[in-house]
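The chain below stands alone and is given as structure tokens, in the form predicted alone.
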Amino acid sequence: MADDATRRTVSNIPLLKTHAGPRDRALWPQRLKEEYQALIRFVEQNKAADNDWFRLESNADGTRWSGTCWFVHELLRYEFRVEFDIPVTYPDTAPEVAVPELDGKTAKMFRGGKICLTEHFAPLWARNVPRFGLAHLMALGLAPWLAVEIPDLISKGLVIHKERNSG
């Protein structure tokens, strides 16, 4: 269950309306445009709170997405690239989002560096369709993941800053 501040955060992300994914041509740019927005009020909101943690970018048709994400841990900044395509079934089913350079690191991963989504984020996903969007999937999903997979990789050795592993 989520905490107070979760559910704070994630109540001002926009829900979205349109049922479109990018193989309805029609009604996937409306769809897109509520993505944009929702995404842009959410990086905001995290602004505002002092808690800037992705960019993200598309392709032209908003089928590919990248960017990085980064988690404070320590008063350290790990960095991380961070992927995803938009699935054909698109809202139906949530993309799957990659850390290419986590990829075998953790268990909580999937080959290519697919982190694992299915037990906390699919069913509040599939219970949210077509309401949730990409900002819901950085929220819901990227951001616990980071949270408990990082400091743990960290204390592993298994991820290191890059100023001490350059020096």
The other form holds:
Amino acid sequence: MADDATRRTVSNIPLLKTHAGPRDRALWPQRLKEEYQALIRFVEQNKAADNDWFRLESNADGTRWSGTCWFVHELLRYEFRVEFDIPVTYPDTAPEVAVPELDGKTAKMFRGGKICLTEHFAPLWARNVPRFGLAHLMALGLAPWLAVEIPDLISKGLVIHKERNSG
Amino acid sequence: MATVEELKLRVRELENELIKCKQKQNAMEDAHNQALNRPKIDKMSAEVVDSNPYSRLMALKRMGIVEDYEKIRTFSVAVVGVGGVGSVTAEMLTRCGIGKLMLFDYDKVELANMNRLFFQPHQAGLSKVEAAEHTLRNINPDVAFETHNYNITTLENFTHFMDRISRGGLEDGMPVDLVLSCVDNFEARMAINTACNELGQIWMESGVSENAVSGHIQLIVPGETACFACAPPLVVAANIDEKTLKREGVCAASLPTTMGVVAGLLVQNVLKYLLRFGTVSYYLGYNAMQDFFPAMTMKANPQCNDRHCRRQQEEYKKKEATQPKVEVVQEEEEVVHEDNEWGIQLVSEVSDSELQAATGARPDLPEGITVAYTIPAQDAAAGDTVEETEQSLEDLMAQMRKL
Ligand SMILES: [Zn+2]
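Could you switch over to the form predicted together with the partner chain, since the one displayed so far is the form predicted alone?
Complete assembly follows, chain above in first position.
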């Protein structure tokens, strides 16, 4: 599946307990709390390891998530918007993470800017239902994707660093 | 000078204007075609004249293949996913004279889809369901169409989707006769599976592999045959060495041939099921590399994760108990779910611990069909679990924002 570093990172993310999706009115709020707890811990750990790389927040009912992720390449920071919906079949199936601004720039994407995960992700997720949550999705899905795709897109000139004074 | 943001906005404005222009043009074409089009046909006739679009279909009746072909007009079918397989499926059903077609897709037609059948370059930018309805109505005005341009896996849309398949049949308030899954991802398949298990709706699954050289169709009768959640995803082995399969740099390949074959197998099964002729397939695989078609039936798994699947199984058992026994000759291999330690499925670049984790219960499948992965009985990931917290959800959301 992943390299040792990713493995170690993932093993530090707390596992979730509640097997509930957004259609489960009674238990979804509890699952949502666990999602936030795991995400908060993961971000804190990343900060402590000097590897802070994403922020996420959801709408009130926790069905739509958005935020930013960033990637440092040759001392320059590249930032991208991230978004996804929680499917009704969550957590049995993982959400499809999208980085819309990179849509059409890489073949490792489906329409709408949904990132294409490695063949190792689906079995790994399936084996860890319901213990894996959104923090695991970030660590095992988005992080490895960015690590492979962003340097490649930069080298091809498809991603260009935004100058500080351009906005 | 205009900023990038302003230019982006302008591009979006122009895109929207373009879509409006295309829609206007389509409406004009529609009006034009209406003038050219044949009028609706009230009753299918077997008369062989060059103006009768149904004569060759009605010949099936004369030849004794199908008992009552006209019955096709009483059926409604929902097609979920109007891509490479779904669009061709919808066209075949339209040409066969199906009563009603309900189409679901959230995507737009793109030039990148032009290696597939059905859609045309001038339709780029239109929603797939809208473009499809336009073409299909021109082919056969006798079919009733209902289209929904949304993603069925989100909460709101899913509720609407369930409502439409359970009440949007030809007779208002009645369910559709069949739901066909022609989607290209796991989430959407699971969503259809969830809906059909809850409603007791009979449906057919179809799929083409990401390497474009294998595919399958599957008939799912909730409670009776295995649902999509009864076992890990089934795959038709294409006998390609995993190590030589290069995945770097691409997501998925697609071939119009494989998609056309799968759509053909799917609609053939639909016709046989609805019009009651021949043998209906429960699972039929297509291995394009060797031209091999493995077939099987698979019973529902009493330990299925989907509680509605288990409920349907109970109901099916009760129904079976009240019915007189009929001997059924089973020609195909039947699959049983048992803890069958199959050994280890080799995946490139895996460690020993992962190999161990890769070993789980594996259904006993016939040659040529396998599971994408197995789920081990014991916990795969160990570690801390989130602690009980006094914090409310709002507190946690606020804490996350402050980080
Ligand atoms: Zn099941």
